[in-house]
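Taking the form predicted alone, here's one chain by itself in structure tokens.
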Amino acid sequence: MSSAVDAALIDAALILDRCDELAAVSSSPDHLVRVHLSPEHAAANALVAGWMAEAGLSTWQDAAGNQCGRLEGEMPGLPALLLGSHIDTVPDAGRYDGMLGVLLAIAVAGRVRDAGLRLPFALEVVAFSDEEGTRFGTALLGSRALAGTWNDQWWNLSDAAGITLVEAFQDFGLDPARLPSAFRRPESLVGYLEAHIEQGPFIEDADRSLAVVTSIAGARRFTLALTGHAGHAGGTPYDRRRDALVGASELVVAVERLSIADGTIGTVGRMQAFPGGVNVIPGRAEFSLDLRAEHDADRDECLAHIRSAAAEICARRGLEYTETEIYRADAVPCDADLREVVATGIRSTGDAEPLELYSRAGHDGVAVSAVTGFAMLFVRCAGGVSHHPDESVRAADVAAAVVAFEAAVLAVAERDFTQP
């Protein structure tokens, strides 16, 4: 560990304390859940705004509910280097996914302010309001608003209680008509840097603290259904059954087999049988499919193989197959120059040959890439566990991330990204 990392342990301790404080802002007393445009979202924004102000940033909540802060550069009004991550969660979440990146960004802005540095760009920190898509089923709403890629059809999305997105905006005190004011113009930004826990085991397996992200995997999500015919569990012979759940189960196993063979990542996270009686043969089974790969062509080829498997299963079992795509984000490479400044930051911690990884998980950079270049710094997490209360990071790794992230910001200044 370098002396700079040792010195940053104080910052790391504060960041970890603040992660704990944010984790207490939850709609459930038993586990962490904080969704878009909820009272807990408002409370988290207020906490983050206070910490931004302590770091010397001017603060505001934008028209999409993103919490923002700005530290001016050597003169007011310069384009901004954007730093940040998200503060919404999945149900029963860990306390570092997204939140760690927001707090690292605030810490770096505070260190720049305390050092009296006047950068050739402004620093802006953003705590995105909705990366996970937990409430309305569509991810990246906060960052897509910032990037100007909002789809007005999303206003009709509804949550489990039947509240539409437009109603949730209004309940939160936001005016849907003002949403375009959250859009950023390309000329107003220098780039976007995000620090995030890895959400995988590869940094830990390599016995490193940090890694450079090369790209974000392409992902597609579907609702799949197999339809057969319901019948009496006791009275229907096997040779006359059209059991949708058995067929769906066979397809789930095929998803795993084909994903492994094709070098992709396929996951079925939800399944439901209908009509659902314990003594009724299921006439319909609905389930999810999340399919990811480093390259879109590999992902889509695996999807073709899954469809072929579904066709074979349905023909053999007398079933019908349907699919509805509910989400698509194609693979996005990180900006080569910004990747190099992240690598420069990692080298400043004493790691001479930074580890490079592609991100199997999606991140706000997918959306932000529509308006500016981005790069990411990954931080080791214990066992690669994420989206779970057992998420855990080491203080020494967080300290290394503080040093690396600040050094990356300074490297952007040295390379003068403000010039075309």
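Note that the rigid core is defined as the largest set of C-alphas that superpose within 1.5 Å between two forms. Positions refer to the first chain, counted from 1. Here the structure is a predicted model, which means the values were calculated and not measured. What changes on going to the form predicted together with a further copy of the same chain:
- The chain behaves as two rigid parts between the two forms, and the smaller of them turns through 7 degrees against the larger.
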Second form
Number of protein chains: 2
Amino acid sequence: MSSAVDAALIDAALILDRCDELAAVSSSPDHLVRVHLSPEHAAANALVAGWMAEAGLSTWQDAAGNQCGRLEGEMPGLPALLLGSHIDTVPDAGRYDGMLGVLLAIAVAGRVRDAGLRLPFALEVVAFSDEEGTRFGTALLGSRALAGTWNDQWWNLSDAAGITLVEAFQDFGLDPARLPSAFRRPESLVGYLEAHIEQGPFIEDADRSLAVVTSIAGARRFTLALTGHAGHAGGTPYDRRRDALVGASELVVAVERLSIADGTIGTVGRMQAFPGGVNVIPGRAEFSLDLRAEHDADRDECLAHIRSAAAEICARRGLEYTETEIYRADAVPCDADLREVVATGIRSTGDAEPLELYSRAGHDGVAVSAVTGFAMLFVRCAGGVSHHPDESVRAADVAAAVVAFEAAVLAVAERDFTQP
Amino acid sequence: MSSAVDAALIDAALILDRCDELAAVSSSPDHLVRVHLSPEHAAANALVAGWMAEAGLSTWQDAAGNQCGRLEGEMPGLPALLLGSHIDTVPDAGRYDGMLGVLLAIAVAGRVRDAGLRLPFALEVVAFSDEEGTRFGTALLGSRALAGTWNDQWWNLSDAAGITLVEAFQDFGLDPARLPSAFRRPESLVGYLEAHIEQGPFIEDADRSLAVVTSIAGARRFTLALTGHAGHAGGTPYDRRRDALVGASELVVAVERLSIADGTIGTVGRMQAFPGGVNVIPGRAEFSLDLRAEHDADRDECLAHIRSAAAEICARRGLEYTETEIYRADAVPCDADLREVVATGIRSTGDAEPLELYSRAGHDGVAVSAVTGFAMLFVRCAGGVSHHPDESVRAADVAAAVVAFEAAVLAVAERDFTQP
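Please move on to the form predicted together with a further copy of the same chain, as the form predicted alone is already shown.
Below, the chain from earlier opens the complete complex, with every other chain and molecule after it.
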């Protein structure tokens, strides 16, 4: 471990403490879940704002519920280098996905402030309000508002309780009409850097602490449904059944088989049978499909194979297939200059040849890339486990990330990103 | 059509009207669902009590919420021949499953009263409060109370809203401590006759209106769960996944394959993946299994095969299997004398050689058999469709059922069931 990393263990300990503190802000007493525009979201924003202020940042919550903080550069009003991640979670989440990146960004801003550095740009930290899409099914709502790629149809999205997004904004104390004020003009930004746990095992396999991200995989998400005919579980012979759940089950198995064959990543995370009586043949099954690949063409080819499998199953079982796309993000390459900046950061920790990975997970950079270039620093997580309470990071890796992320920020300063 | 059946078309029309009227008593505006001890259950009991009173029966609601009516025989206080069925429903139900049998029984009691017949037993009509088990997962609660086979552990069963059975009794205005008063002593009963739609296609296939039931299939119901490990849908490679839903899906497909191979009837009616995030590998899948066969040994052999399949899937996928039995009823033969009585009833409609069927569905007779003999009359239903809003019967078949059911009651009178 380099002496710089060693010295950053104090920052790492504080970051990990704060991850624990944020993990307690949950809408469930026995596991972590904190969704967009919930009371827990407000509480988390307040905690983060306090830590931002301690680090010397001026703070505000933008019109999309993103918590922001700003440290001016060598003169007030300069374009800003954005640092950040998100603070919403999946259900039964781990405590580092998103939050670690927010707290690392605050720590680095604090170190810049403490060192009295005068940067040729402002530093801004953003804690994005919605990256996971847990509540409304559509992801990246916070970063899309910032990037000016908001779609007004989203106002009618509703959560499981039937609350629409526009109602949720109002309940949270936000004025939907003011949403456009969250948009950041490209000329006000230098770029976006995000640190995040890898959520995969490749850094661990390579026995490294960190990696530089090359691109973010393209992802598409669907709500799929198979419709057959409900009937009495006792009285209906198999040759007359149109059991939607058995058909859906065949398709779930096919998604795995086809994804492996095509070198893509397909996951069914939700599944429910209707009407749901223990003694009733399911007349309908609704389930999700999350499909990713490094290259969009591979992802879409796998989707075509999945559709063929669905057609075969439906023809054989007398079922009907419907598919609703709820999310689509094509693969996004990281900015070449900012990738090099992150690599420079990693080298400063003593890792001479930084590991390069593409991100199989989506991140806020996908949205932010519409308005400014971005790059990412990945941090090793134990066993590659994420979206699970067992998510875990090592303090030494977090210290290395602090050093690398700060060095990356300083490397941006040397590159004069203020002149396009 | 015999002239007696022709004349009974008026009764049939009234019965079908009343089925429509009961179908409107639903806790959902757009489909029929009426569960045990709900406000709709109380409203349905009140409707049924009114119709019983019109037919000349004295009425009461027993301590289990069963709606009862009694027509005395040639002298007051004689043992009773029970006629009836249930008035609770599955979710998104049809309007004949259960209700048709209750209304047929009231019609027949009314015809006996109108004819001024003096029977050597009382006639009692019972509208059982819970046969489906929709609300609390455990079926036949009404008939088990009547048969004295109540299990006090059931008081702690809870519905989807967390309301326990004991609380539901109190909310309904019933005193749980009085439950034993619903028990009917064997010496107070002559037998139990139930008319019910077939819920299968075999009467239709044979081009008949009615059938006599030989036995009720043994059924076992389980809540099954597979537990793996939740994880990020993007970051976790397939060789490290422990996806509970893909495993469960394989098992759902295996249940169908093994049930067909073993000549049994296995159905998965419920399925849910947890934590349920669209971008999270399911760490747990919970689903139901309903398993029936004419003979218990066949059913249990199929269960052993399903368990073997689960063990293979779990070993291969790193999952854990748990199985909770929530219902078990062994196959129950109908009483031989009462079967002959029902056959006599069917013959009176002009069908010289009544079709015999075993019931693949469970019925209240399973519970009532603990305290008195029972037999059943099945009525054709269109396409064998049941547990679905498309459930439908023909008026002519209902008229035939009125004639057959009345003739069966009179045949009981000729057999002197009052002397054991």
